[in-house]
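Next up: just one chain, as structure tokens, the form predicted alone.
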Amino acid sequence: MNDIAIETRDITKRYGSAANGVLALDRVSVAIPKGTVFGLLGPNGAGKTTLIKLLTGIADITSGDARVAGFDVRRQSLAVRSRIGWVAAEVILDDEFSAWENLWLQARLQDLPDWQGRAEQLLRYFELSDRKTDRVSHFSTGMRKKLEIALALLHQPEVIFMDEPTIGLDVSTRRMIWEIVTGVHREFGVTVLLTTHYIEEADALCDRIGIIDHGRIIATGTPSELKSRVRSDVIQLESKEPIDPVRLRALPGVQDVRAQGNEWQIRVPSADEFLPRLFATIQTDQIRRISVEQPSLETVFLELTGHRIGSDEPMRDIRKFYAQVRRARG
């Protein structure tokens, strides 16, 4: 029996010509076991949504191979689509329809017979039964997200793709979605591929994580395995006046120094041992701000890529993409 839910082998996606096009994914290989929550962690523009487009058959693979739920994505796309669910970055439902009517529409799109029992079960699970006849336009953000996940589960998929499921949500709603993702995975036994640029989210939800940057997966492992790769602390320092980097690099224990203006990142084996040496070299009244980061997924990403995960890239046209996905899975 094949225990792999999603497998890619050197899949590449290039938009445009080889000479002038954009390389969105570069030879990505990953194997995701059945029944796990796999997180794809990286900044906006790293290639996360492109990978989902390829795995769902929305976009063509330039080269390489991919299998989802045991089926070849290119040659058996209908079989793949019948076995996957989708949760978009934004909740996009038919606002003038009730919760039940949204489920009915999803059943029609997917040609599902005898869907009512499953729909009732999902409404009970997500505590929406008493609102089934209410228009979605009257729902809170959290309720709308619950209904969107219910739609994705209606046809009992083997794999669910969740693309930035908590982006733009407040902290309390985000935490609620975390609990839902964990519960859905446990209750329905589906494999979840979740994309995110939130470090804390990946750490809290995922059994395994793939770190992606500039179209390439540069590391995979459990959160603990990834953190164990960094055996050092990172000191963040902002000084009032410029500091000679030679002075910092000369201090015992310094493994790396990176500067941007008057802001410094100093990597050392132990911050507790290093800080007295730093304060003996730099007068404390010249320090505007200082903090210490112990090994985390953030420091792993920083060490592997040389930069932090940012979220200032422009959002993609998610509504257009979602419409494509909904039509395809029907």
Second form
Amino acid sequence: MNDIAIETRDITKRYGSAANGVLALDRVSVAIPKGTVFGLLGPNGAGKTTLIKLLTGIADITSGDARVAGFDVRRQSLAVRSRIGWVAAEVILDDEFSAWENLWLQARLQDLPDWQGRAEQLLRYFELSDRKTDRVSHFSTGMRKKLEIALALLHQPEVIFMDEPTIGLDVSTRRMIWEIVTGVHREFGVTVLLTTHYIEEADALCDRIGIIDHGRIIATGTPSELKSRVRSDVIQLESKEPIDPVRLRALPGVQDVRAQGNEWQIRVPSADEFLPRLFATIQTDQIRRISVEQPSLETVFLELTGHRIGSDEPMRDIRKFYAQVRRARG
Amino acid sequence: MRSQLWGLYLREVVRTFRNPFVLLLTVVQPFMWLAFFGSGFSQFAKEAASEFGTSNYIAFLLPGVLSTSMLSVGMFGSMSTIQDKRFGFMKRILITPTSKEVIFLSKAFGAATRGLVQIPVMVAAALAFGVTFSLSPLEWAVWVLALLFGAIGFSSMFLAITASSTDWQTPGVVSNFITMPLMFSSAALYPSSGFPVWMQWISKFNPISYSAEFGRSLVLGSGIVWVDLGYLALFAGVMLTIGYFVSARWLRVE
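Same protein, different state: after the form predicted alone, show the form predicted together with the partner chain.
Then the entire complex follows, led off by the chain already shown.
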């Protein structure tokens, strides 16, 4: 029990009434060990941010139990809130204040008597020392994000929640934030719960991942555990001439063959072993294009949910979801 | 709680002083009343000096205008709260061991402090308009205290009414709804002796009347009316208590 930083048991969040409300989270149970970077991966509207709101005490849990840093989120809210840090999806700082004044305010809010040394250390770590007296409204997005992470670390929290830490950032800033998250986890030894809808982000940063869709956690595991759930490689083949599907299906190891005109999808246990057999059957000059898709979190997500993480289908669901939430809130 | 309250209160004050436009507006609005309403009405007041208790209408008006200004600063407290909700800062505050009640107190005291900024400027303006002051230090102190009570009471009232709102327009609408009736049914701009009976009843309970008459008694040399000060302290206390509990229950985070 002591090794668990975050534990939820069947937590449910419903906006509005039981009859007409919207179920944002449906009996979510997770156990996140101390010292891990746990990623909640799912499309927009899946319930990721709602889970963070419940765990940080910003929204009330409809039913179920949750413990963070050893304390009950509902009954020991103040104890939880003094042990967690939070990094918002949109950077939230006081723009009228300097970096140092933002740290001062955070220290006040966390009731820290001796915070200056730690604040100086964090500013050095995030390479913001020379800008500490500048108003944060003059900071770049990357600097603002770094300061926000520094605020979250000021009181030496046990757990940090990062809600979509790289949403809306350009590629280089995103890479920088990835390095920071990894560095922060290593240097400061905190447990990190981050949400993302970027598959490569979850893959790059997280020790463990929970795949969330329509308010339910469908699978949890390390990235490699999740990928091993999808054992097949998919060979995408485009031929110059029509191929007889019977010839392809007859090849040893073929699990499934799908065709659309001269484009083929062949599912096999191992592309490495299958490709020589394929080339022995079809002459290579008949092949216009060939590629292999190996198990990735993208294919895992597709297999588990039936849709791709960024497809239009969930976007329609999200619009519907928010429309329902608005109606439920009146 | 003290640490959080002091931090958030100072944030309110610092933000006010770093925004010269807001500061200017805070001071200019009551000054306009003094300059335009005061000057426009002074001849009439001179003719009815027995009703007004003085022939200098600006001396009569100053405590009234300062009292109604304490009402309007409440709106700024609400606007600042709604801004924090809209920009997510409320979440940043609440994901720390800070309670909603502390946020309410910081906003109420912050708005009240902003209101007090008006006092020296308005007194200086009244001096320029020819008003003479012969108040003792104690009288100055209790006058400021009375205005502070009014400001705390009204800002608490505004914050309680708008606790669950996230709409920018709400404080303005509430202000229009509250300010006009409270201002015109008080003794802030003219003596209440000429009111119809039903308005006199409203005026009897209206804190602006107490605040205006308390200040007027000091400016016109009649001394401290402790009962009025007591009423204003009670008003502040009741509103602060209501706002405290309303915020704990209904203050929306976003």
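Positions refer to the first chain, counted from 1. Every value quoted in this text rests on a predicted model; they were computed, and no experiment measured them. Heads up, when I say rigid core I mean the largest set of C-alphas that superpose within 1.5 Å between the two forms.
Chemist: Determine whether Arg83 and Gly210 move within the same rigid part of the chain between these two forms.
Modeler: Yes; in the rigid-body motion between these two forms, residue assignment puts Gly210 alongside Arg83 in one part.
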